[in-house]
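Given next, in structure tokens, is a single chain: the form predicted on its own.
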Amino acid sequence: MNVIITFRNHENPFIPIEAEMITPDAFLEEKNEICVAVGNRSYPLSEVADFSIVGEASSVDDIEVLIRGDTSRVKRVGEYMSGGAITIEGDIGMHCGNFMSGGRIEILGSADGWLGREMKGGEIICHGDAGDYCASGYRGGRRGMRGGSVEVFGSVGDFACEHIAGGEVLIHGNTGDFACAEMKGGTVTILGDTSRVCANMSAGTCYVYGSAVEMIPTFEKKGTVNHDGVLFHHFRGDVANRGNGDLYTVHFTYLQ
């Protein structure tokens, strides 16, 4: 089965469109009309967009979900989504994929914030950058991505991969504030820059191919090591936290 949406240019582009329903799992029960939340009012899909399915499916991963137009105020696609594949052609707005434990979101633009958002497992790929929490956990939650694997070309925002607890993040980019704060397991790449890096960390592996900058002090030193052919400087914590997580990072300045 092949959906094509195409999102309508907004009346108010301030007004962002909740659209948790928009995974292939509803499109898979024909029963369930597909709305979406504009405001504090629910509409019919078909009330913000055109869309036209072709084929059919037996299950959740024979469908295809195609997403067009103006889409980077459009919220919560992917929500919980179990298998099948999403593409996005343009941008997209906050909380993209969350909880998702199967498929495939592919985003051919940027995200905004919260893009993965605990999710247990399955993949996303962004080729923009991508908004603050990336792969983290929702404030006053303990764990954030838990399985699966999120790639971003570009740059993140803050906090990336804060309470991070499985799975694999790469980030081509740099990260901003605060990257794998309270990480408790998963591996983490950055081959950019990054600052103030897992603070608080208790356990997890996180690589930084360029420089972390201002690096929280309460990590031991444990030496340099050669992965894949780069020389990594290898600290051991957060102490702070009695952790035992594992940071390797080719260059690094202190916090003062």
Second form
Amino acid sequence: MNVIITFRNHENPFIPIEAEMITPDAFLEEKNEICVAVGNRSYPLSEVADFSIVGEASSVDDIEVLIRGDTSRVKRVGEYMSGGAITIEGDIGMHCGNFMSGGRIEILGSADGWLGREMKGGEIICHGDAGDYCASGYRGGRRGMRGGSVEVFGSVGDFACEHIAGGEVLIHGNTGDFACAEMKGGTVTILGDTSRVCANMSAGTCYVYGSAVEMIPTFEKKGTVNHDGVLFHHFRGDVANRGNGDLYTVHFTYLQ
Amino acid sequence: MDIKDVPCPFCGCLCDDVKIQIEDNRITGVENCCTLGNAKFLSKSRLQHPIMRKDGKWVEVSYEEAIDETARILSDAVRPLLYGWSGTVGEAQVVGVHLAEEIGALIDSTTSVCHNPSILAIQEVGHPGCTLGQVKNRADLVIYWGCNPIEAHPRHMSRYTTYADGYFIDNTATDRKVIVVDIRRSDGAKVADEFIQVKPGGDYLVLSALRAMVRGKSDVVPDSVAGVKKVQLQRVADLMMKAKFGAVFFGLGVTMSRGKYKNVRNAIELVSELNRKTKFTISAMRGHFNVYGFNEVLTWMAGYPFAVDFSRGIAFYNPGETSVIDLLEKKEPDACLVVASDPGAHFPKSTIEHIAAIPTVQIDPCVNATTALCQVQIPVAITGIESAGTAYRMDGVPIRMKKVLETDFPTDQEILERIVTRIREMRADG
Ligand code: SF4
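Alright, leaving the form predicted on its own aside, put up the form predicted in complex with the partner chain.
What follows is the whole complex; the chain from before opens it.
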């Protein structure tokens, strides 16, 4: 089954649209009416977008959803999805792929905050940049992303992979401040530069191919190791937190 | 006539020992108060009637017309924002939360721009806190981190810490040590036994280093951390561990500098670590007299202390997404109600421009910077002087605010109740 959703231009483009029902799972149930919220009003999807459904599906994995138009303020697309695929042609709003457990989301533009928050499985590929809290957790929660994979070709904002407890994240660009804060598991690879990385980590592994600026001063130096043909400085910590995580970085500086 | 033990409706210290002299329903004298509180008790200027913009000009209108217009603006809105709340009492805040739920609004308070990060940190790791009375009577070490009580909370040191007599402290001048941590040598630093000057944005790193030292892992710490020499850090860590009862107070220098809630979290975790060795507590220096109260009210009604979005009929909380500055930056709100605060005087320019671009109503006794951004302003009684109610001190202790002057002005609570009633009538009429 192929679903094509084209968001129309909006009278007030600044009001966010919450669209947690846009998942392959929801289209499997034929009776389902897909509704969205625009501010404090609720409408059927047809009120804000044109959409067409072609073909049939016997399982969620047969469903491909293509989303077009201005979706930079459309939130929670793919929340709780368990299979199938979503492709977004432009930018996408906050909380895309929250809690997803399977399937694939591909974003050709950039993603706003909380991309793949608390995800458990499946795959997210973002060709542009991602906002703050990419692959992280929720306020006050103890565990962020738990499984699956996220790949961002651009850069990410602050607090990327905060509380991450499992899964794999690959960031081709740079991160903002406090990437991998409170890290508890999983593997994060940053090909660019990062700042105050792995603060308060307790477990997990992080590779930084660029420079880790303002290193947290409470990591124990363990020497150098060769990984992937590159020489990395190996740190263990965060000692302040009785942590046992591994941080590998090519360059690092302290704020002295 | 003299009235004793009046709580001061200005800052989070909520000093409740103020003496007021009254003649002919006017305040003629104030005792025990600091200059900030004095100015509030003795201020005279106020708005006399509701005002509304018509054809670009301010005109005086009746309360009924102003409330009608407010109700219309709020019920037409798709993403209304109700903001402020810290300068009024719990009884009015309760009505505000009901209003937010009724119209599917966003509701946020000044917490969002001051101790929002403290709350996020507490939600992650808890709060080893205590009342100010405990600090006054027991603390032999007081640490002010990223705050300047002498300017912002003028009676904090004399009522609760450095200069206050304590039941278990023989000589407060010699038995109480004070540490001040700041990016510059403030007035507070001058009275400190130890002053730590941190490079701007370096608090997190210094806190991590102290935590490692308290754990006995000094060897991993480099010779200097964010401008602070390791020898000084070690001296401070020793002072902390030797204290019988340590009390940390922190302000916006910690919450609003780079790293925000991670700084606060690290400070709380330092305090937790110290509690393995001695007794330590940590408290936020809350600003407005009842900013804490709004957090209490919203928590008991919605489950979250600030930045709640009721647009989907349930309470959703996500600072960064549902918090006032982020919302205004993204130009989301299409109507705004400001109650008991003055965003026009404090907010970044781009957010103020958005408040001015949408229909905004203010409920406040005085003309202030926000007035210029509004369509309607409704004057009310001055809370804590002309109307009574419950406020929460910075340590969470509720204190009954007094009414010391008679007035014809309605209270915040009455105006909010009339707005709710009017919205219900409009909805019933379709
Ligand atoms: S310290 Fe604060 S509460 Fe106390 S008198 Fe001064 S302004 Fe009022």
